[in-house]
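In structure tokens, the next block holds one chain alone, the form predicted alone.
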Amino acid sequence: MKIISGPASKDLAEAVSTLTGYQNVPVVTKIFPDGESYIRIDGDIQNEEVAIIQTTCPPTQDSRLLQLAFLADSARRAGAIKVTAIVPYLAYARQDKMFLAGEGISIETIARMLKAVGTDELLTVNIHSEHSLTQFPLPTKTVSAIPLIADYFIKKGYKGAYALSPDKGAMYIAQQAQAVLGGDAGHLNKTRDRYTGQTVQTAECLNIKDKNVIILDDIISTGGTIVGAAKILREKGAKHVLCGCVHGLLIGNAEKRILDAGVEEIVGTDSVPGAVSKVSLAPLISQTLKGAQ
């Protein structure tokens, strides 16, 4: 096998392909003045399999889905026998359901377009809904990283903190942070107004004082969940409130909203690279790797 680096995530693919053995294919990428696209794959891959490691997270979303969909169909022109997509952060996997007439399903578009181009499987990490998987005419798996960012927390000097799930359904988000971190585990409760999509948060049955509590969650966009859920745990006596997500979008402000509300520290991987992806996805995309194989 061999990696290609895709330009959103050049020192991921590097990471991966030192510690798998596997050769690293750079790519040569250009924006043309029009604001197109250039790619082109600079290496030997004829009759090998290959995978692209390209991240699809905002600012630019778009531009690297299509980035991504000119690699593949690249790498199968130049004589690839298996491509699979290795896509730490999944744009519009969200987007997977109909709730008004006229509307797609952006996700399937997607799935469509990277079936479309040659791409043989994909590989995520911690998608937020596995339901969106099932709509790809192709082999897809997610893997998580919650267990990397509590190894984290544990060097840090946390072992044995809190893992708090910031709602119910997120729970497992939680219990995968408790198997590593050794302390206990719970949830906040949450209700969504249909309407305004504004949230309600309580804590119920929450025994949270004078305990070290790291908030855990797949998805961080504009912060709202995290920087009420930080309050309710200052106000019930937490010792130290801390952050860690798999996916830091930090919309906006939102991460100076976060450290406002009283987390001391977000911690994130490099699906977003950013100032909080302090965590590297490399070991787990390169043991998922070795395991394929």
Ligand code: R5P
The other form holds:
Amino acid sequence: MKIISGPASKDLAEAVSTLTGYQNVPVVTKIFPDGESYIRIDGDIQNEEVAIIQTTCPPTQDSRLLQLAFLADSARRAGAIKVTAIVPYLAYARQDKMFLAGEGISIETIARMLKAVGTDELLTVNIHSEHSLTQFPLPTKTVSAIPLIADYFIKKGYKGAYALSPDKGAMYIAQQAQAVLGGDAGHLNKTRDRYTGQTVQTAECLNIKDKNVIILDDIISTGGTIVGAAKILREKGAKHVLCGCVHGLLIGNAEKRILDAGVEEIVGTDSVPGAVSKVSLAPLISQTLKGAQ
Ligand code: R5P
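Moving on from the form predicted alone, kindly provide the form predicted together with the named molecule as a structure.
Then the entire complex follows, led off by the chain already shown.
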């Protein structure tokens, strides 16, 4: 197998290549004067199985998706015998159903596009809803980075911390963290107005007084969910409040808002390279790739 280093995940691809021993094939990119993307795989992949590593996080998720499609198509044309797309953050995964009449299901559109350009299988990390993968017209797998994030907190001295998910649907995330942290786990309840996007969070029977609490979520976007959760935790007397997420999009001033709300540290992964990407997905992706060989 060879690793094709997508322009949005160069460092991660290099780390995976080092851990697996699979050769890292570089990619040449440029932007034409009219704004269109040029992309070229700079190595021999004839008769090879390839894994393209390309995250599709903001702020340029649409062009990153297109680059991924161009790379899959180029890999096929260059003679690759199997193309695996490794997309740590898969854009549009939250539009996984028609919430309102007239909408599409964006993630299914992306899935069909990836299939059409010659992708044989997809590996992603903590997709928002695993159910959406059942609608993909190609084999898929999602793996969880939550144990790695929990492990980061253990190393920082938070063994036994309370793992909290900000809504009931993400309770499995809190439970995955709990299995590593060894403390209790629980969830808040969250409802969202589908027109305004406004959310309301509530807590029932949450016993976290004087405890260290780690709020865990798959995605932080505007930060509103974490800010709301932190407020509740402070009111209920939590000792230290921290947060871990797989995909720290941190749109606008989200990071500042979360820290201002009393969260002492934000920890994310390199699915979204940036200020909080303190946990690398390289071991998880490498292990998954090796396991599939
Ligand atoms: C939604 O259910 C997700 O799991 C996250 O909780 C959500 O995307 C976070 O968004 P925001 O940071 O804008 O509140």
